[in-house]
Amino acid sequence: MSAVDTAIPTPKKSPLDVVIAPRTENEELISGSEAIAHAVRLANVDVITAYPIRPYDTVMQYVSKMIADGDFDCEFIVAESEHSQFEIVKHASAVGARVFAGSSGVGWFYAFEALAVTAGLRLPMVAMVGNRALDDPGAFGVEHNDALAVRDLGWMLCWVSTAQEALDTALIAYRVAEDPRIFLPCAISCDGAFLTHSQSIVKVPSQAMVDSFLPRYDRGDKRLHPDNPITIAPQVNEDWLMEMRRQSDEAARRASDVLIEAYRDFNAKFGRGGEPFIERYMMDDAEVALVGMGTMAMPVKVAVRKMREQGKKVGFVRVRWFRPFPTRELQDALADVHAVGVIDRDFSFGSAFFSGVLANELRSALYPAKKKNQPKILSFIAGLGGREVSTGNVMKMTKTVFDAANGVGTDAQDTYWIGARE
């Protein structure tokens, strides 16, 4: 459906309908940004807006090339600012268009008014955040604070670690965000440079495969249209605001079950996808665990393998979906470990224990587990501004976690800055 099409959309398939299309895919050497561009093409997105800011801008470059080559038909609008681009797709979503936009760092913040309103209006925009440090001082390297800023507004929020996962997750994000039980926006976070600009082999599915998985976007009687007079963004003040917030909360609570449905269907059709909310790596007999998000997974996994060769029982849990937060999954994954080291590529100045955001979320998730020997939780802040996190850094953090597990000279309430000059 184009952005100006006024026809009433065809009925949406049930998310439980599983139709297996022939599994036809091409392998391509592409970056994470190009993988996202392929995903929005395969999703038949109607309206895409753009405003250049590194490292996100490579996505709009790939999209514009697809359009110029005749491989993709959509309304591609270059706005005069990040704020305007998110306003444009917000309104396009309200009239029934499937939309996409994205930004990075301070550009994401410049659009913040539109981002907050999009969630409040229950518009299922899918956006990409090319994670980048917030100015000043000026920096283009990856940090996670930009995307994390929307975590309490009603946005679904996830981090991917590979270009393949970026493509697959974008398709899943449209399926879940546009489900009538949800109608919430979703931000896909891709670490700047490490993922947005790094190439790897990616399986790009056929259009038929994607069409069998992703139904058309259908707002039903919530579509803004001359033949369907409804009010969008009414002024409600104290009369109805709490009820509307509670409705959004109920949708956020339903998101976990809808994500499980979508991953189950995706796994059946594409033969991959894995566990929806977290990834477990060498956790079966782990005595201690590291937890992190995004491309941090690569050096951590290498270090974990090396330490396993040395007989050290350490595992890794990668958080894939931050909103909805995988509370039950993390409780299960970490049930038998003695200590946990959380590696944050973000900061939360003045927070409890002066920890990173993920560390304090994990403390909250594990607190009600009512276990006699609660795992000690240590907070590590590393890799800010795109600084490399080496296997040596990971091994140093792991030693600290083992010390905490054994009660040796380590305070689990401390937060450790790794790789920072004194």
The other form holds:
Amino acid sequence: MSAVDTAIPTPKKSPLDVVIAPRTENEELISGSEAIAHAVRLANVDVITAYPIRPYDTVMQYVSKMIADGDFDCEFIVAESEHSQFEIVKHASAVGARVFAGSSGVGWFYAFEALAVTAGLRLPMVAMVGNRALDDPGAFGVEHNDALAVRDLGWMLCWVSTAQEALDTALIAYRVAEDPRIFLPCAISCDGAFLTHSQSIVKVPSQAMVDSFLPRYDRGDKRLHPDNPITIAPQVNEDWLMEMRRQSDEAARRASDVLIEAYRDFNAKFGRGGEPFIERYMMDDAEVALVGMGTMAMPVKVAVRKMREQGKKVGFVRVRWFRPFPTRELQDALADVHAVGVIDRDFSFGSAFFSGVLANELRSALYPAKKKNQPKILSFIAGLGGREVSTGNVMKMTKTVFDAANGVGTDAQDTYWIGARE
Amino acid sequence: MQEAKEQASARDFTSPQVLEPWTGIKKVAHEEYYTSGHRTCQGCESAQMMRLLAKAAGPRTIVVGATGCMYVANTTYYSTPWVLPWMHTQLGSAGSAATGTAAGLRALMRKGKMDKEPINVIAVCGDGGGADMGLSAISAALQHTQYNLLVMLYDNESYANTDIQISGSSPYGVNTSFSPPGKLHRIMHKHWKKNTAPMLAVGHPDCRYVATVVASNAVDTLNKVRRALSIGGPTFLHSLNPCPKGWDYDPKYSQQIGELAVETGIWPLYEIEDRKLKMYGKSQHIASGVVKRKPVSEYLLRQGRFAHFTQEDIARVQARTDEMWEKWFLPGVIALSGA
Ligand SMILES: Cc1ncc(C[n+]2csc(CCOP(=O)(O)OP(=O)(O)O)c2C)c(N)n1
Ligand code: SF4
Ligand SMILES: [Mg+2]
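Return the structure block for the form predicted together with its partner chain; the form predicted alone was the one displayed.
Now the full complex is given, and it begins with the chain already shown.
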């Protein structure tokens, strides 16, 4: 745990804390998609909507089989489009149902109108995004631009890097999204193929453990019901919209502390979970750092270990939550490095310095840091469409970052495309 | 209200509410669930349709409404006319909103997370939202036989709220802000009105109830709503709603114009229950030959939206209307004819 963590006030004890269920967990060899399906079952979700698109849709194959086998009871609706898929769960959430949906690439974009209003109406929902390129041109592989598109709307947004983290984060996501202080939707991004379809050993917790961590979803006086005949989403125009946007902003600000609370409780009950917003890998005495999200961690960690063996002081920071953006944590983690290389599996054509989305976001997070020597920030665009990022690629990027740290041969604001044919 | 709730909870929540027909105007309930506060135009028949819909459904009901006049002009913050719980849904989402609401209630009741009781779920959409953009979502909703829900399409024959533009449900030749008569083209809108209710009835064999209504026929409308909510499964009602602003006539004639639509044969009234078609009201009299259809000119010439029509245009509408009743396989309903 970092220094910044201690600054957060300890939450009041919730009645849930009193009972700690025995840690009974089953180890299973499962993919990221199947891990999320288990989380959805354990969260006792009420309404799920599906629509086929690779690679996210494997989660729905697992969910539908669980329902067919009687392992899990919920309304499972195969919608006729992603727009309907997300509208259906939006309305189910309004009457108080816990809901789950998901999509990938252009499917996520087909649902975009529904995604925007779900956040605007403060309706909690957990969605899985199996990250995929926005084809055309046709591509099944991972890019992060699909999920990133909701970054300004009030969605909480995270990237997980292992199947275990996918399961755990889905449980945490329900707890935070449905917390009455928050009431915001949450998207869990899983890199297509590298996580959705790759198996690893996962600890699947018991129902009792999950029940002790995850309270029921209660909309209180915001539930749409004949006993509570409210009008939801009236026409407000300029008279009220600004105040409502402000309320969403406040909820998004509160999300950080509520997430920290949830991780603290998760760590206590499950014995894992780690630091909420970022993972620090070999950062202790690092002179330069690489930053990335999702399964980019796999080649980067291997490369960092190899470079450490060669005596190079490089570390890696994996951004777990993109919304809320871990500004404080990144300022803290990168306080002592001379240069940062941000590896984006996305693009932002025409943006500042033509950098990736994460790089641009990180630049603005570090800009006001109270520090004389700002680290130099380089942007690397890599692995688009699912192209492999090798440890060799990572080492080359790291060399460029060291060069920048030493003031050699590079403009600190440069953006580099990695592994693209000239 | 409490009594109604107790009666309701005695029944299985998976069955619909039993709403007996009201056998005449004096039997109609006094309570209103759509009251003052709306800001629709004077003489707006769509708003009148909302009032009838809410009255017929009663207090144990949730209404979701798609974007359009019945949202924008209807639910201004702090002055909503809805006494029932009401929620907005996106323009093309009436079918999905009804499905999601019904699915949420059902899951919560089955899992013991909510008191068990049959609750009416109604989604309302305009012709633009329902017959154009949201058609696929309504089609999907009509396949979800496990949910009791009603989709009510209020048809004012244009995208009214955005200042009257043609939709797939607009009549031939109509003057709207996207189909203005001009020097070169007197008629900009050359499509025939989409035949939405029969398309949905025929295309969805599990949908047990589809009917057309008009607000000027109030008691019939109330009872069609009650039937649609009582029969079980997903159902669909299509109402024709004269719109003084878009159709360009004095608001005091709204009901007359609705009646004329029926009397000229342009808007047939029928219900299709368990795949059996039954004409009713004046349409039944027309179908059985007891009453002759009035000429369509009596309807068209009352409305400014057809003011640019020549005799030739009127004759064309008359000929197509005659064809509906004289050549169609099911007169007035299904646009197929035998070989
Ligand atoms: C996705 C989307 N596209 C366009 C609009 C703009 N819009 C708002 S109301 C409306 C008219 C809807 O027409 P209809 O469904 O017939 O209802 P009416 O206004 O006639 O009552 C339109 C096009 C919107 N709200 N959402
Ligand atoms: S424009 Fe037409 S539908 Fe809209 S409120 Fe006015 S009369 Fe009613
Ligand atoms: Mg309309």
